[in-house]
Every structure is written in structure tokens, then in C-alpha cells.
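Take a look at this single chain in C-alpha cells; it is the form predicted alone.
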Amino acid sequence: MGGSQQLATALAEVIEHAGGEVVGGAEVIRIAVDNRTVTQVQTKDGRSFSAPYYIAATHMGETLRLIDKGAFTPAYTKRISNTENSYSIFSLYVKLKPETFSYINHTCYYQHDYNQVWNLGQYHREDWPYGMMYMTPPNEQQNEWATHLIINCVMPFSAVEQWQDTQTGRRGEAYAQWKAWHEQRIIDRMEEVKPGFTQCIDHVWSASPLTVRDYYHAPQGAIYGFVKDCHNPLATQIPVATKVSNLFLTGQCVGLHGICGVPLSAITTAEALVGKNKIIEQLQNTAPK
């Protein structure tokens, strides 16, 4: 496959070179504690994994939830729980008609209404969206045509609160109709950038802060972790260590966020156990000259 999953192919390639195993599938159910420290990760399918040392990539509010009460301190929980989650966002996954639309080697922005750039977090649904993000994932045997399109608009939780007690695909009519007007709303305005763009569409799909939620089991929905205060950085700051002697923390929630900051984090994390600075070394050592 092309685009992103081949960064996962990849990635996972790597950690079975040097004898790991990538386990798909495995819904963690439980992390097991005894005198703070970590004895094994319970999967949902009745399997269990023990190791010296655990990095938890999922949201910080999921960890909880998953470990054993007492782990952390409840000053610590506390803080944690009450922490403000950064917003979601509504997605649309678009298949292209075979050469109608243009492969774009980079991702666009489009703000439809320049007073509102800082404001893409509010929803008013009569205005919304304010702005979008969209682009056109590589095949491997990439033309000058894109077959497909993948659409992204900033949503908080609260447009959807209203079913947050609903699974996929149980969310009823009305949720349905929800949907489809907000889909309905990012294919109008990606006819202000590419005029007649509906006649490029075969078939979309879309996903809303609740797939987010329910798919990778973030809070909200988020997709950035907790929100970050450029006033008060220390009350959002979330070591890599924990008191959980071999529990280490990585991903949205810790260090900076997004693709440039998550894996500066996980550098961080890997750090922690190896040595500080020894990655960054060996990053410099072997980079072109």
C-alpha cells in the first residue's frame, strides 16, 4: 500500500529485524500493577505480555483507565483527569472519479474566512468550517491523477456530545442526517477551490469526533493530546518517567505534539532507557554530510 501505511510497514519491519513482534489487533484491556511497578498487559482476546519495561503511546486519560487503581498517586490523577483535551476534528475520505482530479505532491490549506484563523475550534454550524486541510495520498505507481481525497475540518466534541453514549454504527437516523449535512458542507466549500469538484466525487465517506474517540480511544477525540498553555507550560507537561518504576509515557500527550513533535518525544522516551543522547549521536553519526 501506498501513503502513510508505509510508514507503519516499515517501522514494523524494523522492530522484527532486531527480534520484536508487531502483535495487531490485541485490544489491551488492563495494565497490571504491584508496588508501582508493571507486571504484565492483559488483551481483551484473554493473552498477556510481560516484559522489563512498558511505553504507553495512548492518550494520557486512556492510560488511566487501563491501569490498576493506585498506580499513580491521586493528586497526580487528579490533575491528569482534569486537564483540557485539545480538539477533534470531522474527516472526509473521498474516492475520486478515475482522472478528474489532480494528484497534489503536498497538503493544502484553505481558510474560508481569514477572521476566524484562530478560531477553528469553535463551532457554530452555520459557519462551520471556518477552514480545512486536504490532501491527495500517493498510490506507489503515482500519475498526474489522484484517486482519492482525504478532507479534514477542526470539530470540538461538543457537536457530538449529544451521542457520546452511542457505538459505531448504532447512532441512530438523526446522527445519520447530522453527518450527512456537515459532508454536504465540506464538499460546498471544496467547490470554492475547485469549482465543480461534486462531478469528481464516486463515493465518500466521512468520520466524526466520535469515530476518532471510539477508533483510537482518545478522550474526546482528541487528536493533539491535552492542550497546550504557552502561559503555564508546567501545568500541561507530562514527564516521560513515571512513578510506575519501568512504565515510560510517550506520543500526543507528552513533549510537543503532531508529526514533527511526537517523534522528538519518542526520542525522548527511547532516552530514557538507553542513555541521554545516544540516539541523537547515532542520528548525527550516520546523517549525510
Ligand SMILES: Cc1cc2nc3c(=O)[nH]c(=O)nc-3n(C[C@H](O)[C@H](O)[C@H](O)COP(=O)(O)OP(=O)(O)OC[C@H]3O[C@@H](n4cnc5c(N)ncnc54)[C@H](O)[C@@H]3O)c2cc1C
Given for the second form:
Amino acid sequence: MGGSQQLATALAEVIEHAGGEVVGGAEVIRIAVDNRTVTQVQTKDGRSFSAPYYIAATHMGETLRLIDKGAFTPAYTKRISNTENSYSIFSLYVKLKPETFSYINHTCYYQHDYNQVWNLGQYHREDWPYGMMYMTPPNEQQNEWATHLIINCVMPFSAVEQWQDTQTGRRGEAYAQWKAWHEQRIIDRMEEVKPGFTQCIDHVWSASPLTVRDYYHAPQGAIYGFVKDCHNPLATQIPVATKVSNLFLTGQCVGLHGICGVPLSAITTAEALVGKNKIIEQLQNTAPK
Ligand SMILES: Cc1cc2nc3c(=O)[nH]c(=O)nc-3n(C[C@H](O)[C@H](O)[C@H](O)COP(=O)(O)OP(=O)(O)OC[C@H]3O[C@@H](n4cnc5c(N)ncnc54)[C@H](O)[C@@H]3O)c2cc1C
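Now show me the form predicted together with this ligand, since the one above was the form predicted alone.
Let us now look at the entire complex, which starts with that chain.
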């Protein structure tokens, strides 16, 4: 398998090699807390798990939803609830016809309107999207032709707010039409990049901010968690340790975002348990000179 799943598989192997177990497909429905201590985590399929320490790696909004009321102070809960979320995304997955689109070994960016390069998170239907990112994820035996293409366009949650009370597969005809319009708009933009692109398409699937919200349990489909303010970093900084003595936090809401940022934040959380610089030193000592 070629895609990003190989990272998850490699991480699971490391955990299992060290004697751990990865429990997939188990939705947590409650983090039970007694006297500012987590006592167990309960899953939708009726199981419960107990441990000396717990690390919440979900969006902080989801952690608040799951944890027993009163676990955190009202001030902390209010602060977290009022923190602004980053924008979401409309994403296209295109299955390509054989030998029609060259494999590209890097991510590509296309800016339709350079005047809006800092305003990608804004949404005006007629102008959307101002820009997009596309890539041809490699297969295991990648040759010169791509088999599929992912195209990501930033989109605020407000664009789909009218369907926020719907569920996947039952969002209604108006939503289906809205989605089809946005798929076509992205395909039109790709025609600007590669004339004749439509002829390369075998099939298209798309995901909207609602998909991201419901799939990742990320409030408002935020792809990067909470918005951070570079002018006032402390205002949005959330410590990895909490007032619940054995509960720690990780993930992009409490640290850096993205594929590179989140693993770095994970080190900060792990070091809160094993000791400052313990992991960094090990990494430095084992890294090739
Ligand atoms: C479509 C899309 C494209 C992106 N492209 C890029 C990119 O090109 N480059 C980049 O750097 N970043 C990209 N990002 C952002 C990147 O994915 C995030 O920054 C990163 O994954 C955040 O990691 P995280 O561990 O904090 O949260 P997540 O990756 O969201 O992990 C949280 C996990 O918790 C699980 N979860 C939530 N609630 C529960 C529950 N109740 N019970 C059990 N499990 C639960 C979720 O299913 C999820 O697996 C993209 C995001 C999206 C949505």
C-alpha cells in the first residue's frame, strides 16, 4: 500500500513491538472522571478501558464533549469553548483513466487569483476557490502515470452551515446539488492547469466541511484545530497537562498542526510523562551523525 496509511501502520507496529495494543474502530463516548482523576474511558461498543494515565488526542472540543461535566473548571471550559476554529476544506478524490495524467512527485499549488493569496479561507460562491492544492499520491509500484488525484480547496464552515444538523448520506437534494456544483468548479479550475483534464476523469468523490466534521469529530470541520494568534501566542496556548491529574492532551489544538507539527507536539506530551528532554536526547543519540 502506498498512501499515508503506511505511516499509521508503521506507528502501530512500533506500539505493538513495545507490548502495546492499538484498538481501532472504537469510538469513545465517555471519559469518566472522579475527584479530578480519569477512572475509565468507555467506548460505543460497550467496552471500557482503564490505565494509570490517559492522553486525549482528539480535537479539544470533542474532549470537552466526552469528559464528565465538572472535570475541568468552568473558566477553562469556557475558554476552550470560545476558542476560534481554523477553516475547513472541500476535497476532491479523482480516480483517473489509465495513462492520462502524469505522476508528479511533489505537491502542487495553483492560485487562480493572486490578489487573494492571503484570503483563501474566505468564501464567495462565485469566486471560490481562490486557490487549490493538488497531488498524485504514489502507489507502491509507481510508474510515470498517476492513478488518482487529490485536490484540496480551503473552505470555511459557514459555506455548509445550513446543513449542519444533517448526517452523512441524509443531507438532502439541495446539498447534493451544492456539492456537485463545487466539484464541477474545481474540475473547471483544473482545466485551467491542464486543458482537457475532464477527459482524464474516471470517477470523482468529494468531501465537504461536514464530512471532515463528522469523520474526525472536528468541530466545524476545522482542518488545523484552533486558530493560533502569532501576535498573542499565549492567548491560544493550552498546556498538555490538565487539572485532571492523570489526563494529558496532544494534537493540533494544543500544539503545532499538520503532518509535521503534530508529531512534534506528541513529543512534548510524552515528555510530560517520561521527563523533559528524555525523548529528544534519545532521538539525538540514535540519529545518524
Ligand atoms: C482533507 C484534509 C487534508 C489535509 N491536508 C494536509 C496536508 O496536506 N498537510 C498537512 O500538514 N496537514 C494536512 N491536513 C491537516 C492534518 O490532517 C492535521 O493537521 C492533523 O491530522 C491533525 O492531527 P491530530 O492528531 O491533532 O488530529 P486528527 O488527525 O484529526 O486525529 C484525531 C483522531 O481522533 C479520532 N477521534 C475523534 N473523536 C473520537 C472519539 N470520540 N473516539 C475515538 N476516536 C476519536 C479521529 O477519528 C481522528 O483519527 C489535512 C486535513 C484534512 C482534513
